[in-house]
Amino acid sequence: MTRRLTRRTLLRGAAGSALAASLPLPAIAKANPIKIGLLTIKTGPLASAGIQMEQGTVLFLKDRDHTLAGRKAELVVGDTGGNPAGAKTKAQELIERDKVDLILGPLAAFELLAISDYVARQKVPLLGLAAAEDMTQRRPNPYFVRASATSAQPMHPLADYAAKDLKYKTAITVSDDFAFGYEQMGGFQRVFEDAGGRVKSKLWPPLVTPDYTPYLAQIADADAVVAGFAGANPLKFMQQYRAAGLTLPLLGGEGMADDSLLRTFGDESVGLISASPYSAEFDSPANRKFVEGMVRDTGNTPGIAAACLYINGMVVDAALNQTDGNTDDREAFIRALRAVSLTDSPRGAFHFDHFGNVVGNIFIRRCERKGDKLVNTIVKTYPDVSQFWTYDEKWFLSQPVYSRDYPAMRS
């Protein structure tokens, strides 16, 4: 049917325009909604934290009304499939397409390594939880945020607790065969024997490992076992290895004991010391309203993929408030993104480096049952955890990135 155009019609939009006309750039950009990418996975061995992730942004922009610095907020989801192909299409999609203000996300280092130079050149602020270290080291993206970690971040800390607290000489690491779990565990290598450890041997099982058995065949003789799994495979390898009889020490990065995935844990995870930017434990007045909004919502405790993405919306509402919810400024918008420094948030303090990436809390957990349930009980924190630890930055940057051959074992 065809709309007939009246003169009022003509003259109420005529109207319309002039009024449009005459307010000030800033506020037609505020009229407007504030849109947010999110990629996240859905399917597949790392789907749990995926999941997670949009639950804990869905919850923070429901605290928020959906809305931050007086503008309406908009979530547009993509689900990269876990894939790198998948994360730079659905990139794609949210920006050319949906014309997204700034993206969260995505999970994954190869995803995030995939995308990061085609969001730079469209120059839309990323604010990731993949811990891909060059984002923020020797390739660093100008427009990325990271509020979570690297992938060594967390394993630095781990690897003093264990020489300094624990006093273990020796250790064996595994870990998923990809960029993550090498990260991980060169962080943890490299600060191990610098405090005089010595890693004796690092084995890496593809990501899609239905049976562990050949290498926990190669478990021995240590006095600890650094495992460095994600998403659904530490449950896996952790009841297979206690179905092997082994007895050695377990700990672990973030994605080990994960508190989101600890209500399908058994007894095998008793005992495991994990190291993470997050705790549900952690009692702080942003943390126990968070824990309580995703338990309510979700009928889960959240784990780090929730907390981070729900800290990503804190950045992003407080760098708002500081553009008066002004996004068309990208170089403004980054800047302000990078400048916040918050006092109370689910992991605690924290505030960014030079390069966008966090300086904060590093937890100590061990895993522990407390009546029905199993918990992961804070034993030591690690307060204003640079990604360089306590290496100079300069020195530390002249290194390669950790990767599966470097460090080097020694001999």
Partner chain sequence: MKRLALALSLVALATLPLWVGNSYYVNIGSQILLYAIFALGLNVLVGYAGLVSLGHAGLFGIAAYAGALAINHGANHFVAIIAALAATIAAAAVFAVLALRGTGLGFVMITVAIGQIVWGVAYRWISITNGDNGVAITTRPRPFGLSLTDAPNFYWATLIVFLLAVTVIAIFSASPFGASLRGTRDQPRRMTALGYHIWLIRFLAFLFSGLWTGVAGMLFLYYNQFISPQAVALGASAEVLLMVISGGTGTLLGPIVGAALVVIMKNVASAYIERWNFVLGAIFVAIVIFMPEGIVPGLARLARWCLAKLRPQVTEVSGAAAPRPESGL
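Positions refer to the first chain, counted from 1. Here, rigid core means the biggest group of C-alpha atoms that superpose within 1.5 Å across both forms. Worth saying up front: this structure is predicted, and the values here are computed from it rather than measured. What changes on going to the form predicted in complex with its partner chain:
In the core-superposed comparison between these two forms, Thr43 has its Cα shifted by at least 2 Å.
Now that you have shown the form predicted alone, what about the form predicted in complex with its partner chain?
There are no partners or other molecules in what follows, just the one chain.
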């Protein structure tokens, strides 16, 4: 990119160098660009969310004119291919070869768990999207910051809403057979049963299955069905659910009705109640600007992956303003990152707990047809939701992490 030298840029340069002369130390830090690494997935089955992550990051940098706290910001993108060994190699590439100051991502829990120890040893702040509970609970990483949510963080309020507002008494859960599914449904079960409801059975179709019929056949005689699918599975599940003639109300987690997927959905998803830390319908100045920018640049409504990466960018920006653009003191930088508290972001106000996990809005949304398109209308907002919900943190951490068999079924 070439830049024309005008009188104005010349003046700005002169002013800058005068400033630089008067403040020698921080100016040296500011002279070199800040390098932001992004670990994402651009190939394979998780690529659609991975590409959204990149779009959100790119839009954020564009909105800030590629300048954060007076330093130029450079983005280095690494495609992990969606496997742990690839994530490790790409993390090494970003840290050791490209010398990034911080890393955004990765997307999948198994990628995050594979690189967590390494990144902590290298003292590189990691602003992840992956929802693995223990990363901010029983296996915390002091360099980790999560502005999205843990797996169960949106499911706790969803269960509360189902039990108290919708007055459901019984539910059947059905979810992808992997850790994200277990943690989501464990969270739902605990809060739902503590509020007087009962989970009658939990079904676990394999992550890659062409046909949900054997599982749909086991769904009957409950007030609601709670689904926790991710990736491209929600659409497949809901189509087969309606085709099987099932009419029980459907509740879902953050992956079930992602705003970026809605344009591929049809009437089968109308009425779906879902809980998510983000909604494109949320009305705030920052979110309006974000959605507008995404629609303009990519032609699609953004979902949680793009939003959370944009928010991660805002967190980095706010922290850099606190440290005066300095990232060399890693301890001070991570302290500043975790101390960030924003009032206006695409997901509203939020701050971080002492594990680096977000405390913020969780939206309960109903999928509705508005004109010729589907939207997730917000029906209730739970503010300041912590990863521990209303439970005592010590008690919560003394319990095992949510799994396929925990909490145990009540017979």
